[in-house]
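The chain that follows stands alone, in the form predicted alone, written as structure tokens.
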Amino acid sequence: MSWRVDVRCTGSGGQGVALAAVVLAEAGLAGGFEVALTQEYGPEARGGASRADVVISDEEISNPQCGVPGILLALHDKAWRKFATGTPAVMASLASGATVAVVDRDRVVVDPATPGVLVLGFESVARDELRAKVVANMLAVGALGRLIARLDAELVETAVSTRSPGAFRELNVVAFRRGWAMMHDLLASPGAEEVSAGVAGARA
């Protein structure tokens, strides 16, 4: 059976969504899987709603358009209204299990109705925690590498170092492994298994 997740990465300009997929692109491919990568350039450059796909498969990609993602990741509330409540395809895939939702519970209003959601604190974390608010989205990268079930952790920390500039090398690798760890933690509560099965390990 192949395998490929499709990874769609939200949010507002200046949150380093474009970075953040780019850092799993990169471990997608060294862990010598197909990777495709396209980004949405535009208005978000002035705040307003961007996003940046990623997919990995263990096939060649014929297609590398992400329709649907397999994972959403949202950082930002206008990226969860255009990208989510206002795809209403997002929104059924959701709900029949298809998709899950990676969201940042400090910038993200959520319905709790809303199935297929996993929620974590990434800006409070990063400000908190890390002393860094712009460290937030490499602690989402650690939180879908640790969702993702076939990337290996050491390749996306490779990227992620790889990728980032001098002064925030070694904050940004603590960033992603606290990331990774906050995924671990929350998979490991009830019910979120179950809200990731099908998804994170394989799609045929």
Given for the second form:
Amino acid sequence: MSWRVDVRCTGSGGQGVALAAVVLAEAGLAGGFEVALTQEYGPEARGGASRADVVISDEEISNPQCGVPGILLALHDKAWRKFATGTPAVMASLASGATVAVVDRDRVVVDPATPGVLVLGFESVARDELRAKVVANMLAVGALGRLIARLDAELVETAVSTRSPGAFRELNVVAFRRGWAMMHDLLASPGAEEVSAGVAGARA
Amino acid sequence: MSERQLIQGNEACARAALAAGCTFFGGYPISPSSEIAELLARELPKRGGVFIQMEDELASMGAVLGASLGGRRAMTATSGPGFTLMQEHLGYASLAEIPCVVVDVMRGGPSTGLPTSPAQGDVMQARWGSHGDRATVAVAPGSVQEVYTLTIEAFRLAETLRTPVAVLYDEVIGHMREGVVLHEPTSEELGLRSGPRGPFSPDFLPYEPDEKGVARVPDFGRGYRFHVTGLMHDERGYPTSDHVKVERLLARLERKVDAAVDAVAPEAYRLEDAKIVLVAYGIVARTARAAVDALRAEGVPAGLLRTRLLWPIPADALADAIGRADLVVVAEMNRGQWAFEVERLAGRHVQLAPYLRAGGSIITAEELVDHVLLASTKGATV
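Switch over from the form predicted alone to the form predicted together with its partner chain, please.
Below is the whole assembly, all chains and molecules, this chain first.
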């Protein structure tokens, strides 16, 4: 049985979703998988609702496009509105349990009745604990790394390190580890496991 | 180097150019090709190469041709609007037999169009964009890895055939990142220019063809005195209006590029028993391959012919693939360009149902599956 996960990273231009996607793709590649990363290159990448898609698979990726993602990251409300609530197929997939959304509650207003959502506070942890709001994307990388089955923590950490600008390298690695732990704890909490249990490519 | 690296299509193109011995880039940056210029601007000077940003694409192409005549492996990269401005000099390069590689990362057109959205709208432009019966070569990579290998191949074809070679891919492939092995090309993969038989003499013939029909033009500055012109010329390189010589020249220029057909073979996917044949190239060939798998899973005998060469058209392979088919679906991100060529070659007995879309997004596998199922049940051209 082939294994494939489609991850869509979304946010507002400048939040670093493109770098988050690059890190995940690089970790997948280092793990021996095939990867394809596509992203929006228009004005969205500079302030609008931005998007970067990563496909990781254990076989040749015929279709590099991420259709309805298995895992959706939303770091900003306008991205959530565009790529989740504004996209009926994604809402249906969340409802059916085929998609899990990882959402930054500090930036996104989520209707508590929305199924399939895992909520974490990336920005507040980045700001209050790590004293650097800009590393919220690396917290998200940690959380997604923990959520994607078959991604190796060490390989993701190496990718975080090699892809970070020098001044942020250490802090990004700290943020990555913190994000990994946040998702780890969340998945251990009651009810959270079922949210990702049916998602292709995700680990419960 | 055998390790896979996560790089972008445009970066793979620039890396391939460096690996292929390119030492000159003249260009004008334009989305979605700019990363090629960006990387070569940084890397070429370190290696004794030249990067020059010209005032526009007309001048860029002129600089490239000058560098090539001087013996450099030379290239430029652009997108549709720039490709339009390069057509004049591309015609000159074809007739004067000046090797060069022109990368066109296709975006939505016409005019300024859709600067950062994918399209495959420059296929016919690559063939007929310059006036006259210009023979041409255009390759169409379908993955980031293939951007690397086919850019190297484009340099080999350009140099050995002494002709401009276009590398056409869309915005998505240009910006997509995949794992790529950046292998060092062998000397066969690099190829060599045809050169003069001996030292300069008064009866020296720069445009005398070699056994492959390629002119023996020496590089400038090697002690040969000769003339390069955009007028029809004889083997001495001087203008002629002798219709027999002109006819012979045009036929030779057309014939010599046929070598590309054997060099860049199409890829057959699940075609052995296919009754429904999809034909695609570039990014669409990827989703078409996924569509074939989905159709096969439903018991529909579908297959894919993925062409990696757009010009000259690989007519034999195409005829072979579609000859036994009940239904042929050319899928491309334009309003019907290569589809016309396939229609021309298909003959009347084959049912054709091209799937064409040019709005700026990729044709998805799901769309193709739906289209094929509809077209095959209707039993008539959609």
